[in-house]
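Coming up is one lone chain in structure tokens, specifically the form predicted on its own.
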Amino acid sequence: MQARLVPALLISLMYICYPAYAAHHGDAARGAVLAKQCEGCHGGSGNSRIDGFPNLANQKYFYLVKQLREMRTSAQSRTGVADKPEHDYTELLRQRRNNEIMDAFVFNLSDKDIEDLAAYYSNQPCTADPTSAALTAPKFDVRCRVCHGERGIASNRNVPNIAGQDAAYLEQQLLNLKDASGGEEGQKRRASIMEGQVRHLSEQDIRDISLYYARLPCR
């Protein structure tokens, strides 16, 4: 009796701890209202045309809801006023980002602006049109594929798309994680697996494999 309790105890606990996972509630008609804040970095639609800002177009529901939630709660916490109820679980959570530049964007947003936002990007389609041609994978480029797919479109709804990403902006995600990797103080972003992979991966391959993925076909 009590094995059979544990798998429904630890699913019941992913919907608590992981709300945005269990099911998609966005409204994407209220996200295009809500996006028009974002369009000056993040372009019309999400196709940015700055250079280290992401696109965000046909990017992952789920992915973008973590991503922005995350970026929320650092943002309130280094302003002191978190309000944090007794049910979150996010101190239990390891993987954390912050950004400074959209603390202002973020701080306010609830839940459901998040769901919105995200349900609006995630059905934009991606018009990233790489002008150079495509490099040749490198060697380490297997570390990736496993997770974000053979040409950098990911099946798993939680894992990023990369292809036809922004190049300076993959770079600059990466040495934020071999920093957080190596204990760096401050570190902008955590991500356990992401944090193991990237690891022992020197700046010029960081380069090359942000150059290669920014190449690909978004579609």
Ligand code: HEC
Contents of the next structure:
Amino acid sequence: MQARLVPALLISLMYICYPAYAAHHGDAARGAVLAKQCEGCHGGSGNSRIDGFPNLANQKYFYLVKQLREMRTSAQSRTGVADKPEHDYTELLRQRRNNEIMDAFVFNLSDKDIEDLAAYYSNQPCTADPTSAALTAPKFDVRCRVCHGERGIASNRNVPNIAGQDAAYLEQQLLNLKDASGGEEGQKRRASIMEGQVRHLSEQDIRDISLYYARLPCR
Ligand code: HEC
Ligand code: HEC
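If the structure you just shared is the form predicted on its own, then what does the corresponding form predicted in complex with the named molecule look like?
Time for the whole complex; same chain goes first.
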């Protein structure tokens, strides 16, 4: 009897807990207000129109939260004012994703601000239409598809969509990841999964794959 009760209890617990879990997905309406300060570079609804600046519209919620937290920790650590728990202080995190243009905008964001901004952008429709014809996929793209999806729209919630993303931005990120992959084991800076993927790509490969994804429809 008891043995049969346990799974039943677990299942009802899952139902009870799920709304609470979903509630952690941020408040998109509040995020829309905060996002006013980001408009100049990322566009009104996250659809950036500036070369080299990423589109954020319809990007994955968990991916956005991760990037913003890393950029914030990095910005605060570099100026020495971070009041983070000790595990956030590690050299690894300090050296993770960072970009000085973004520093001023992430520096004072709270965890809630980050979740609300991510909720806002992940719910915006992506409107960028490729202006040029699609290209043939480079051969090594079969590897990328495993995680980023058949046409650059990922199904895994932690993997970013890359279809229709700004080409110069994609190229810059891949070059950064390749650069990060050069360090000693354990000193990887940003995302070891991706660093392993780009390590053996040439600069030409990186240019080709960036253009290929930039010209796929983002929706
Ligand atoms: C002055 C221009 C500027 C402003 C304002 C700005 N950003 Fe950015 N943002 C950038 C640039 C440039 C990058 C690319 C950084 C890199 O190379 O890592 C970026 C990257 C990002 C990324 C990573 C995107 C990805 O696909 O990984 C996120 C998320 C982001 N910004 C969110 C925001 C939010 C939220 C705000 C407002 C609170 C904001 N940005 C304000 C210029 C700006
Ligand atoms: C095993 C899964 C996996 C494979 C295979 C993979 N990626 Fe990724 N990729 C990821 C994850 C996870 C991230 C997010 C990293 C992070 O959290 O910073 C990412 C990030 C990226 C980014 C940065 C996106 C942004 O908005 O800044 C680009 C560009 C990218 N991948 C391109 C590629 C290309 C091109 C290939 C094939 C050569 C590839 N990926 C293969 C999982 C993968």
